[in-house]
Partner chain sequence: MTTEFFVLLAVLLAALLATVRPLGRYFAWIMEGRPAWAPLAAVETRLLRLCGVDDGEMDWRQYGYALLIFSAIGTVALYALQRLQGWLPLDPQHFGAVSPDSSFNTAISFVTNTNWQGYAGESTMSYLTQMLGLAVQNFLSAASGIAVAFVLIRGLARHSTRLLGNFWKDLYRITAYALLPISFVLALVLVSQGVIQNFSAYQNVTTLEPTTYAAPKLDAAGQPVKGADGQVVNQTVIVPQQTIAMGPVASQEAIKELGTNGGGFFNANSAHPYENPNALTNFLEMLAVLLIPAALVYTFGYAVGDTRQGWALLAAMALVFAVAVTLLAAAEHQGNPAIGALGVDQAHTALQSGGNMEGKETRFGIAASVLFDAVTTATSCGAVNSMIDSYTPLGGMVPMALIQLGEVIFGGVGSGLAGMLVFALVAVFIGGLMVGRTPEYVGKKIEAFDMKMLSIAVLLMPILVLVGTALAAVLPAGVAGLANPGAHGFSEMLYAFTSAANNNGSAFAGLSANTPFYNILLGVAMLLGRFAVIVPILALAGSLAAKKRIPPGSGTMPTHGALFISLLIGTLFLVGALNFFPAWALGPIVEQLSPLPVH
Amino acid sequence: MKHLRPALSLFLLLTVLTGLIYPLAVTGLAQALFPWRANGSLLAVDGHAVGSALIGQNFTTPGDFWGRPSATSPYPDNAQASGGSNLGPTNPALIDAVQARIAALRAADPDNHAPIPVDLVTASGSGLDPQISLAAAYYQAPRVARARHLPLADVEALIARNAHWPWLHLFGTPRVNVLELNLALNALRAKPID
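Structure of the chain above on its own, please, the form predicted on its own.
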């Protein structure tokens, strides 16, 4: 009993500290300092959440920009199954998947003979990457413009307006969030074209 009482006291103290006080403090700080991120970075249209800026979505229609392929299962961009395929660069399954993705991109836009950016045919480590490179967005611009009956210059200007640049233009690469870009594209389509 002499050793049990301090052990039980310490157990209860640590339970209250790490199970109650610490989570409440971290949650409170996150809500106070970064409320948008702490609440999932949700993007809304007309007051309804349509997705998170942090999790990719599977866009497949010709009039939308497509994100990176997803290695999650049982369906693409499954946030409950985040993870890469763990296939090495010489793995036949990865080579076959990349070739199939290249064929799908060529079939969707047969007149586009530009080199296909690598992020359109390879999945990210999480399988949920919400962003693509500017090269990947500009590669898709002719297909999207044609499908939406928009001038290519308008679609390319939209990509430029939605570009996220690296911190101090030094660390990282320019990129665009696919969901944000598609939402901006929908808003552009809703406006009358001059």
Given for the second form:
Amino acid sequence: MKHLRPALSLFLLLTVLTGLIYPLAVTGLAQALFPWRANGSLLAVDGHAVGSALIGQNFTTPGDFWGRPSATSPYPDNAQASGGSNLGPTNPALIDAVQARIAALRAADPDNHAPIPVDLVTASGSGLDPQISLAAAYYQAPRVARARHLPLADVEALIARNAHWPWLHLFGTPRVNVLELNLALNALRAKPID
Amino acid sequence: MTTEFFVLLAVLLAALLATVRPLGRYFAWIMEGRPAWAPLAAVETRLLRLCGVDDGEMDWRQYGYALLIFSAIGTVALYALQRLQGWLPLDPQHFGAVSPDSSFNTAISFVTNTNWQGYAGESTMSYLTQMLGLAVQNFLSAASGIAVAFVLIRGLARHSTRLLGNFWKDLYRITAYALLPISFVLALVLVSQGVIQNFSAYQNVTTLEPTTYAAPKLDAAGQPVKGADGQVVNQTVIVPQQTIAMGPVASQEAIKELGTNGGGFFNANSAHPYENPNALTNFLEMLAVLLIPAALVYTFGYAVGDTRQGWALLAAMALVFAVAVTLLAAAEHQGNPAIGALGVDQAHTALQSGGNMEGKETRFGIAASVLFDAVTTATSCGAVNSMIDSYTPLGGMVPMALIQLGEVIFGGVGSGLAGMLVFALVAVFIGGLMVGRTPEYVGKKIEAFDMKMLSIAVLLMPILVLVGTALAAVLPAGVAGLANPGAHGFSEMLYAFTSAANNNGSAFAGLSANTPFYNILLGVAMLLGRFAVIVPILALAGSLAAKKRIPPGSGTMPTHGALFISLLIGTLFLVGALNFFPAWALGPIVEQLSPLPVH
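Okay, that's the form predicted on its own, but what's the structure of the form predicted together with its partner chain?
Every component of the complex follows; first up is the chain already shown.
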């Protein structure tokens, strides 16, 4: 049993070091150096928090850009129950879900016959994906412009202004943040109440 | 397949290559026990003395005994912490105790460096459990794994001795000089990119649009109300707010990757934007996973006095890795034919990543998702930034096969090098049989006792995986957990036991594994997959250290050239394919060949 004392005391020592001192030191420095990011990158309008720049929200009205479908339970974009659908590629339930999303997009914009970008009809991994591809944003632009009574060119210009392109052609994909885009839309012209 | 993917792969491997030599030398310094900068050395000496550690080295039995006791203490402490978290501080969401079988599974899972997660972090674990329990084992299980690699390296590098190092000293030096400082820097970089680090309660924000959904109406007793027709009555619920989970994430995220642990703070793991907010953090997390496993291979070559030996193993690893991840990228870029048939645009263009996007995040697209997945299954990390359950059948088979090769393609911290050395010894044994010479590796003769230990280390894992999967497939409690019908359901079970027995921790996560059946069976698989492999490896190290070192003769097969690299890769695939091909045929292969679902 001569190993018991070193085992117990070293366990305690390393627990204090890695389980208390380390996370508290990181928290202290993080809060001092990057307080906005360390606390969740929250966005405020008129002093009220309306969401996080990193966490997706559920949009369903024609006048807003819609984000990635979310499979979180019991409702979409539940930010305290992250997760994907975990439906397998050959599961009929996956095909049903995709068909329902296609039907909803087509119903909201019957004249748009362009092929739907895949990220608009497939659930994200986290269920909280804050972004959509640029293809998905441009696909929705005619619907949003019509619902907001805005020229299509203005809406497309807004997408271009908010677009993120791969950095050095290496890091990231062509994408746009849905909450930020809708906030910018609201700033451009408030959504008509219907 | 896209140029972005190949550029990203090349940049990742180049960045890794640049770190191998300096970090490998640094680990050699840690292993050799040479004194640090004077004030740090004084702290080390004093703390170790305070803990009752004597200076002497241990033989393999004492070393293994120390490691097992230390792991047992960690398991009990982590179990207790989960059961008691309701009475302890830093539980702002008032989660209360975790169930006994889930606590048992999670305690074993984190102590064995598996980090399989039967639970959902943000709705189960208090901040205290995350930081003082789970994150601590992220450090300690990683340090134990590296310590085992140190012992095997010493066994090969030393001769005519029984002594293989001091476990307590190794544990302290690995944690204090390597894991803590690198994690600290990485955690701060992650926060600068948006990974959260706080102790706040979950934040309520008023969303731009309220969310409405249908939920069963409940009576006063919490039971669903049934209408006259016997159907459950639904009511419309309006949620005007979003409650966003918070916590000390960055500090845990850093060691989760660096220690090839993989247990996410959140249920969605590295797909969650607060764990992995952009492509840069994704890249750094991938690099952090590979850093130590690759460096230790160099440490081995350096310690045996011939760095070519290390480079040969690294070349074999990089080669298999590049081929595997390219296959995976090809499968996922093609997209899902059943979704393509509905007129959905899955093409890769300048405006979208395209491909099979179910379970993937927009900011990663296909390239950064599959690369992350291959990195974390080639190693024992098991973190995910996309949901493997929704991968295409052949796409899902690649991570499964990478784990089933024994996690030796870089592998877990320490365990990867140990596993690759095991296969290297098996390869020289096979080579020796072919030419009729006594097999030898870096000056050590491989004899009957060594081969017995090697056989246990190689064969135990496939037995655990296949027997476990077979049990789950025939028992109602096993089949009850399936989320997907048909061959894909079989893949879910096969993946679960593959992940557990190899201490990976990733999952085909549709499987409802938080049940007593899976918690206990997978817990046992993790335990045996870790310690029943470590013990024969320590015994092997003991046997090797006791041997004399023989100079290479004319009959010695060189173990640093292209011939040996091919032999090693051939051995890996021979063992892996012989063990698992029938299982692949029942799962991913038959799913790939089955017709599209029709409606």
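Note that the structure is a prediction, hence the values are computed from the model and not measured. Numbering follows the first chain given and starts at 1. Just so we're on the same page, rigid core means the largest C-alpha set that superposes within 1.5 Å between forms.
Annotation: Cα of residue 25 displaced by less than 2 Å between these two forms, core superposition.
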